[in-house]
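In the block that follows, a single chain appears as C-alpha cells, in the form predicted alone.
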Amino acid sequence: MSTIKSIIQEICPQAVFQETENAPVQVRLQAAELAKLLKPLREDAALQFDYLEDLVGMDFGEKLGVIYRLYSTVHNHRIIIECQAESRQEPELPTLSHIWAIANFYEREVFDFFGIHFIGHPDMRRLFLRSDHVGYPLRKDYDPASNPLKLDAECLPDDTSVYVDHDGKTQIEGHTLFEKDEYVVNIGPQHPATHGVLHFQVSLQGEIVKKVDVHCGYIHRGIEKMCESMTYPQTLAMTDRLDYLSAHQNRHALCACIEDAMGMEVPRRAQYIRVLMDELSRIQSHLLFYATFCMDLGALTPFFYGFRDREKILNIFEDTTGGRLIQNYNVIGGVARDLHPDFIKKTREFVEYLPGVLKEYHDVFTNNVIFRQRSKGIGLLSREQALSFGITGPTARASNLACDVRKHNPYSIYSEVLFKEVLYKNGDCLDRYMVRMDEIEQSLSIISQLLDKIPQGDYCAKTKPVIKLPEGRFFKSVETARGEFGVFIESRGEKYPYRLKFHPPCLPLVSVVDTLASGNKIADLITIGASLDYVVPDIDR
C-alpha cells in the first residue's frame, strides 16, 4: 500500500488520500492529474492495475464525477479513485477507453445518465436511452417531466452522435458508424438468438461479419434511480429483476453489502442455506444455458433434457421460497423462512441423480461432430482481451483467467468448502461451454459437502424496523452464474441510499461481441452469443 501511495504522490503531488482501515487505497484526483496517472496505473511494474472493476458515475452535489475501482491480478491489490469534473454545466473527464476496452461501454453509460463527456472517447453516444432523451436521469436535479411518454412510432437515426475527438478539442457532429455502401442487417431486438430484447446491427461482407454495433436499453427500467427513493429492505426486490437466473446470488450480494455496512453477523444456519441456494441456482442456470445453447445450434433433443432436469431444482426452490424463477428469499440478516422439511431429502436425491444424466448430455451433444466443428476455434477470446474487457465468470475462466470470487475473495462459508476453479485455455465457444458443464459438477460437490452439516439455530438475525447505514461507501461482490456481480452503496446516513450502483457481469459480455464476431461468419455470431450466456435485464437494469 505504501508503494502505491508513493508512486501516485510522485506523479500527482496534489493527490488526496483517504485512510480507511483494512480497505484498498482510496485517493481523490483532479481531472488533469488523472490523465497523467492513467498509463502508469496499467504499465508501472509496481502497480499493474490490469483490470477495471467498475466505473461509477456520481452526482456529488456541486460537481459531477466518477469513482473508479481498479484491481491488479498480478499483485492482488486494489485502488479506488475519485475524480470530479471541474464544471457541472459542461462536465469533462479524460477517457480510459484506450487503456481498458470495457471503459468504452462504462463511459457511455455514465454519459447517458450523468452527461459527463469523456475526452478522447471514440464514440460518445447514449448507450441505453433514446438519442432524443432530454437530460440525464441519475443527476439529483433531473426533472422526469422533461420526457413525456412518447407513443408515436417515430424512427430515430442510430448512426448519429456528438462526441469529442482524440485531440480533446474537435467536436464532431453526425458521426457515421457504417458507410453508405455497407450491407447492414438487424438481428433483434425481438429475436430468439439474442436471448432477450437486444438489438445487433451487423455489417456484412458476404457471410463474413465486419462489425457488430450493440443497442441496449429496450427494457431499461431505471432500477438504480428507483433505489434512491427506497428504503434498504425495499431495494432487495430490484435484484430479482436483473439476472433472474441468478436471483438468489444477486440478492445475496445486496444483503451482504448492507450487512457488512451495519457490522451485522449473519447466523451460521442462514449462511449455509444461502450457499446451498446459490449453488442450486448456479446449476439450474447452467442447465438452462445447456438447453438454449444446444437449441441455438439446432439440437432440439438436448433442449428438452436441460429443461426437464432444471424443473427438479425449481420444484425444490418452490417448496422453500414459494418462487420458481423470481426469488425473494434472502433478507437482511439471513433468509425469510426456514428450509422446507423435504429440502434435504429432495436435494440429496437430485445430487445423486444428475451426474448420471450429465454423461448422457455429453453423449448426445458434447461429442457430436457438428457441434465440435461449429464451436472449436470460434469466437477466440485471449486472457489479455478478457482482462481488458472486464470479463468475469465462466467466459473469463475459459480464457484461463482465474477470477472466481468464491476462491479469490471468499464470502459467507465458501472458504470452508472444497471445490475446483474450472479453467480452460483456448477461450473459444467450446471451452466456454465446457467450463459451465464442469462447474455443474463442482456445484454438486459443494452441495454434497454442506447437506449433512447444516447447523441448527436461527435462520435470520433480528433487525431494527428502520435500517440506516453509517455514512460511507460500501462494496460487495459475489460469484453468479455469469460472473462477478457487485453492489456499490454510497450512504449519507439516511434510510435511503444516496447512490446504489449494481455492477452487472453481462454488460462486459455483450461489449465483447463485436471483437469475437468480427471476421467470423454470421452463423458463428449466433454460436458466440449463445456461448457468452448474457441475460439482457442484467445489462439494461
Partner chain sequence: MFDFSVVTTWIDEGLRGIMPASGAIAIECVLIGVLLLAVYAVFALVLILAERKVCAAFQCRLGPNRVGPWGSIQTVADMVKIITKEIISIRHVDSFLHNLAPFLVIIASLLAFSCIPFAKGLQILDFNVGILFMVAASSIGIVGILLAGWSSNNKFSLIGAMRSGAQMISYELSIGLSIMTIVVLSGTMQISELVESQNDLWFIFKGHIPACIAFVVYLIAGTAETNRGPFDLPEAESELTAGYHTEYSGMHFGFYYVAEFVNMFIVAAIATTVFLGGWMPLHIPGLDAFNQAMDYIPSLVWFLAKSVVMVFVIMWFKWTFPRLRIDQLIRLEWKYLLPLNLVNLIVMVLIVALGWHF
Second form
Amino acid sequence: MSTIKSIIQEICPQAVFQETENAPVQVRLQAAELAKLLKPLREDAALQFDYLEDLVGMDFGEKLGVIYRLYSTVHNHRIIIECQAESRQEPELPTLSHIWAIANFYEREVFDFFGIHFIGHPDMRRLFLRSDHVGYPLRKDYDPASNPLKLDAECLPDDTSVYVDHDGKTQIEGHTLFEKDEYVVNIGPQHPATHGVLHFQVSLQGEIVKKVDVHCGYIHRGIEKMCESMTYPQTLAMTDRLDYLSAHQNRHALCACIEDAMGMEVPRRAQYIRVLMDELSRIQSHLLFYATFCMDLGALTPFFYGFRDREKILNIFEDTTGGRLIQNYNVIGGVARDLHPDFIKKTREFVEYLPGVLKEYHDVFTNNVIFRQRSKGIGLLSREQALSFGITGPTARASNLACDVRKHNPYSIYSEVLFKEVLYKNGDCLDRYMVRMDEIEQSLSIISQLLDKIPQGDYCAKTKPVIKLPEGRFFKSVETARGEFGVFIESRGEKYPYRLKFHPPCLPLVSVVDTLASGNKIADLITIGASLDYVVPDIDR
Amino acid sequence: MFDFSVVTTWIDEGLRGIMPASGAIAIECVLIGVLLLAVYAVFALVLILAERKVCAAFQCRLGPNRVGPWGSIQTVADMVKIITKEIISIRHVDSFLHNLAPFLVIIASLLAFSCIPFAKGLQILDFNVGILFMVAASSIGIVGILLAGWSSNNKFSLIGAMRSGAQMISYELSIGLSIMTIVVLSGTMQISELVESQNDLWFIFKGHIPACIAFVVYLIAGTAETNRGPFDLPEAESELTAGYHTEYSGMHFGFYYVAEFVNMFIVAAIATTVFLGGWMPLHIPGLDAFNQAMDYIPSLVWFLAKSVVMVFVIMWFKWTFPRLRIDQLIRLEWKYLLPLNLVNLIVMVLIVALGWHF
Amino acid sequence: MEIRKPKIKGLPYEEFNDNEYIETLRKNGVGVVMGNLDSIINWGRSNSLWPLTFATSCCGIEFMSVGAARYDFARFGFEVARASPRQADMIMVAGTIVNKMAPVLYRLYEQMADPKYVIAVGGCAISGGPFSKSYNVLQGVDKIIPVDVYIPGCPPRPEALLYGMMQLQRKVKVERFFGDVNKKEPKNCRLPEIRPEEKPVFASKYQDNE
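Please could you give me the other form, the form predicted in complex with the partner chain, since above is the form predicted alone?
In what comes next, the whole complex appears, and the chain from above leads the way.
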C-alpha cells in the first residue's frame, strides 16, 4: 500500500491521499496530473492496474468529476482515484480509453449523464439517451421538463465527434462511423435475437460483418437518478428490475452494501437463505440462457426444455417469496419472510432431478455437430481482451480469466462452501456455453451442501425505522449469473443516497460485441450475442 | 385395385354425350382447376395443423386444442383471419413486382402439386417427362422469393432472398441428380410409369445401395429446397426477422406461408413416388398371398400414408437440429452432396448396365 | 366442488362469464346475413391472434413463459409469434417504454396491418409503474397508441397474461366487420397532437443524398 502511495506521489506531487483503514488507497488528483499518471498505473511493475472496475461520474455540487476504481489481477490490490473537472460549464477530463478498452463505453455514459468531455476519446456520443436530448440528467440541476416526449424517429448520425487537445485548447473534430455507400443494417431495437431492445447498426459486406455499432438506451429508465430521491429501503425495489434474471443477487449486493455501511450483523440463517436463493437464481438464469441460446441458433425444441425445468425453480421461489421472476425477498438485515416448510423437500427433489436433465441437454444439443461447428472457434476473446474490456462472469471465465467474486472476494457464507471455479481456455462461443452448463452443476453442489445445515434463528435482524448511512463511500460487489454486479453508494449522512451507482456486468459484454463479431458472418453475430448472455435493462439501467 | 380413371372416363363420356368435345374439355378444365385449388387449400390447412401438433408433441406441449375438437379447425380460423387482414401497400417499393411475387410462389407450388399421382388413375398432369417437369415447375418458386426480396425495399428481405437464391440453386442440383439416379434405374420419366414399374418392388429396395444413398441425399436436398429448418436461412427468424417476406402482410404473406407447407408435402410426395413406390402397395416377389392382401388397402391410403411418414421425418428435422450457417450450407452441398451424387449416379449406371439390381 | 364466487370491486361476478353474453352487447340488433358473416370473421380473428415478438424487459420473460411448455398459449391459437410487425395481429407491450423507445413502438404499431390490437402488460406499460417518476419513462403506452387490454402486475403472472389474452378474444368477438368500418381507427387515443408529421425526418435526409 505504501509503495502505491510513494509511486503516485513521485509522479503527481499534488495528489491528496485519504487515510482509510483496511480500505483501498483513495487519492484525489488534478485532471492534468491524471493524464500523466495513466501509463504508469497500467505499466509500472509495482502497480499494474490492468482492470478498470468502474468509472463513476459524480456531481460533487460545485464541480463535476469522475471516480475511477482500478484493480490489479497481478498484485491483487485496488485504488480509488477521484478527479474533478475544472469548470462546470465546459468540464473536461483526459480519456482512459486508449489504455482500458472498456473506458470507451464508461466515458460515453459519463458524457451522457454529466456532460463531461473526455479529451482524446475516439467517439464522444451519447450512449443511452437520444442524440437530441437536452441537458445532462444526473447533474443535480437537471430539469426533467426540458425533454418532452418526441414521437419523430430518431435520426442516427453517421459521424461522431472527437475532442482533441490542441496546445491547451480543445477542438472538436468530426469522425466518420459509416461511409455513404456502406450496406448498413439495423438489427434491433425490435428484433428477436437481441434479447430485448438493443440496437446494432451492422455494416455488412455480403454476409460478412464489417463493423458493429451498438446503440443502448432503449430501456434506460433512469434508475440511478430516481434512487437519489428514494430512501434506502425504497431503492431495493429497483435492483430487482435491473437484471431481472439475477434479481435476487442484485438485491443481495445492495442490501450487503447498506448493511456493511451501517456495520450491521446479518443473522446466520438469513445468510444461508440468501446464498441458497442466489444459487437457485443462478441456475434458473443459466437454464434460460440455455433456452434462448438454442433458440437463437435455430433449435427451437431445447428452448422449451430449458423453460420446463426453469419452472420448477420458479415454483420453489414462489412458495417462499411469493414472486416468480421478481421476488422482492432480500431486505436490509436479512430476508423478508422465513422459508416455506416445503422448501427443503422441494429443493432436494430438484437437486436430484436436474443432473439427469442436464445429460439430456448435452445429448440433444451440446453434442450436435451443427452446433459444434457453429460455435467452436467463433468469437474468440483472449484473456487480455477480456481484462481490458473489464469483462467478468462466465464470459471471462471462458477466456481463462479467474474472476469469480465468490472465490476471490468471498461475501456472505461463500467462504464456507466448497465449489470449483469453472475455467475454460479458448474463449469461443462453445466455451462460454460450457462454462454456464458446468456452473449449473457447481451451484447444485453448493445448494446440496447448504441444504442440511440451515441454522435456526432469526431470518432478519431488527432495523431502525429510518435508515441513515454514515458519511462516506461504500462499495460492494457480488457475483451474479452474468458477472460482477457492483453497488457504489456515496452517502452524505442522509436517509437518501447522494449518488447510487450500479455497476452492470452486461455493459462490458455489449462493448465487446464489435471486437468479436467483426469479420464473422451475420449468423455468428447472433451466436456471439447469445453466448454473451446480456440482459438489456441491466445495461441501460 | 380400384382405378380412379374409371370415374374420370365416366364423367368425360357423360359430358361428351351432351355437348361438343370443346365444351366438355372447357368444363373439365374448370372442374379440375377448382378441385385442385380446393384440395390444395385443404392440404395446406391440414399440414399446418399437423406441424403445430407435431412440434407441440416434441416440446412437451399440447398445441392448439380450443378451436373445434382437439383444435382440429384451428387453421380454418387462421385462414378466415388472414383472408380478412389488411394488405399493406408500402410507399417505396416496386409495387408490380411486390404484388406479383407471392403469386409466382403459389403458382409454382400449384403446378408441382398437380403432377402428384395420388392414387391409381388419380393424377392431373402426366406426360413423358413428367418428373422433370415437376422439378422444373417447383423451382419457379425461387423467382418469386428473389422478387419478393428485391422489390420489398428492405435490407433483411434482400439478404434473405439472396440466401434463398444461393441455397435453391445449389440444392436443385442434388435433387435433379438423385432423381436422375432412379430414372436411370427405371428407364422412364413419366410419373405413372415410374409408379407402375415399382409393381414388383419399390425402387429403394430395387436399387439397394445407390438408391438408398440417392434417397438420403434427396431428403436433405428436398428439405433445403423448401427452406425448412435446419435450412431455413432465408427466413431465419433470429437473424433476419422474417427474411424475404418481412414486408408482406395479409393474404400475400399467407401465400408464402401456405406454399411453404405444401412444398414440404410435394417434396415428401416426390420422395414417395420416386423411391417408395408412390401409391403402389408393398409387393415382395414370391409372396403372392401377401401381395394380394396388400392390394386390398386402397392406393390412395398407401400414397397418403407414405407421404405422411415422409412429412413427419421432415418435421422431425426441423424441430431437432439447430440452423446451419450460410457457408456450412453451401459447403455441405458443393463439397459433399454433389460429388457423392455424381459418383452415385455412375455407380447406378454400372449396376443397371451389369444387371446387379433386383 | 362448488366454485367460490370472487368479490372484486368494480367487476361484478356476472362479468366473469364466458363469451355467451356477446349478443346482449349488440343491443340494436344485427342483420341476419351480415351478423352471421360477422360472427364467422370474428370467430376466425379471435382464435388466431398472432402476437408480435416484442418485449423490452421483465414482462418479456413472463411472455416467453406463457409460450413455453407449462402455460402454452398455443392452445388458444396465439402460437405463431411473428417477428415482423406486418404479419402480427397484436402487440403485447411487455415492459417499460422509455422516451427513446416510444417512437419505435409507435412506428411498430403503425407498421402492423389492420385489424391490430394492443395489450399493455405490466405496470410499466400501463402507467410507468415503479418508474413513473423518472425523467425518461413514458407514463403508459396508451399515451401514444390505443390499448385494448391492460394486464396489471409487476410482472403479471402467466395466468394473468392468458386471462388478458382471453379478454382480448372476447373483445374481438363483438367487433363488426361488415356494416361497420373495417379500420379500427384509434378513437380513444388521447394524444393525437403529439403524433409526428406525415413525412418523417429521415426521408428527406435520404432524398438529399440521391
